[in-house]
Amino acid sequence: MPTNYDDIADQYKEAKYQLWRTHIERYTILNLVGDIANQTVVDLACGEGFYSRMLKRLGAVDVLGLDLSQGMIDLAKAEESREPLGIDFQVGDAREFQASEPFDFVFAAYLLNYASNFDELTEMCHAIFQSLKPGGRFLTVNNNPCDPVANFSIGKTYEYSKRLEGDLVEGAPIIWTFILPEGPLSITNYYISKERLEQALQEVGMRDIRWHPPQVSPEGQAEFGEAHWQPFLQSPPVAFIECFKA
């Protein structure tokens, strides 16, 4: 059953926060993301504008978060009121966005993963090529589909975990549940394999596919030490992967 976010928006905010993906999804992400200065940029699925507001002080000129959930975006627009940055933020669904202009940027944090069958993957592929300047840049992260499913356990470790329903096949659910301190939070992503990810990006325009592995910041590798994230890298979770258009 697909997660509403609109009743768990504050608890997913606070995931954000939890120490892996700080020191990993984060620092990765900073180090893709590279030089946008002076770029336009949209950031799919935005939540609660964690990245978009991240991407905006990284120097993009206009930002844009959409998220289908108004919880979230109620939250973006209420962070962006506290302190302003100019980032327009909208409710409104991924596969069906269609920019007024194009942008030279589409950033995702998991949004692939909700793609329950292919034909949804293909609408969000569509509307991300459909949403950039010709030679702009896709930049995603998503559930791991390379990750076995025997490998799942290790991410209490980290405070979190990952259930798999069903047999490994295209569309199962996966269940990903943070552990916060004000007690566990479960969303459900769906399954879609690596190469079925591949196909839908090159079928609708999108080339030079790249699968980026994570990394770990420097305060990380020194407040925890580099054997406490080893099982995290040698079986990421999650999957960095950008791409272009052609």
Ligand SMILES: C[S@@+](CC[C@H](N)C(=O)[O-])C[C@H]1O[C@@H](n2cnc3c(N)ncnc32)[C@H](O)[C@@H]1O
Given for the second form:
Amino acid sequence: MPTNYDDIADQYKEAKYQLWRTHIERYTILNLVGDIANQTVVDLACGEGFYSRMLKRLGAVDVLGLDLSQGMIDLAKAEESREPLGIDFQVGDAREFQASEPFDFVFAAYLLNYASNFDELTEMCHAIFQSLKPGGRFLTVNNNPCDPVANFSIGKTYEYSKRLEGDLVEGAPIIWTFILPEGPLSITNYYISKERLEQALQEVGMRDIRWHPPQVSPEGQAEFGEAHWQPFLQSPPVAFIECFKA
Ligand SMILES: C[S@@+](CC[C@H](N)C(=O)[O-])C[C@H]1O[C@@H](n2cnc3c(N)ncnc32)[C@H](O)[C@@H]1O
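So that was the form predicted on its own. Now I'd like the form predicted together with this ligand, please.
Up next: the whole complex, starting with the chain shown before.
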């Protein structure tokens, strides 16, 4: 059963502020995004707009945030009303997304890991490819398919857990649980191997696929020390991927 974010939108918003997400996820994405001044951007599976807002603040000229969940988009729009940045938020399925004008940059945090089979993954990748201008860039973070199941227990240190349901085959559910002050929040991703992810991206026409290691912010290093982050860096639970439309 795919996670319905309508019911957990507020809790998921809280989960964005876990320490690993600030000091690793957000910091690594910030570095990988680089200079996007004056670029047009779509944030697919934007959730409540955490990264859409970051991308706009980084100088993107136009940002569109798209998400399947009305609840998530309601939160994104509420934040946009509270502090207008000029971001357009829409409800929609990334697999069917058709850009009216192609974008310079497509961003998607935790979209591809919602594909429960290769066809769904290909639909997502095809929509991404079609949404990009020639030479455009796609950046994404997802569950790391190379994270060994034996390593899932390291999450305790960082207030999450990962659990595989059944065997590690294509489409197998991987359940992430975030330990939050109000209680645990679980969401379900699906396993697709690194090779199949690359195959889907290549088949739709994406080129120059780069897998980037996570980075820890200087503040995170100073506050918690290198040893604290070592297990995460040794076998990262999430993977950052960048590729380009030729
Ligand atoms: C883990 S949340 C990430 C939200 C946001 N990118 C972030 O990092 O804060 C995953 C999001 O993907 C959305 N989602 C899942 N499948 C989708 C699809 N096919 N099209 C658009 N959004 C989708 C969910 O509704 C949810 O908001």
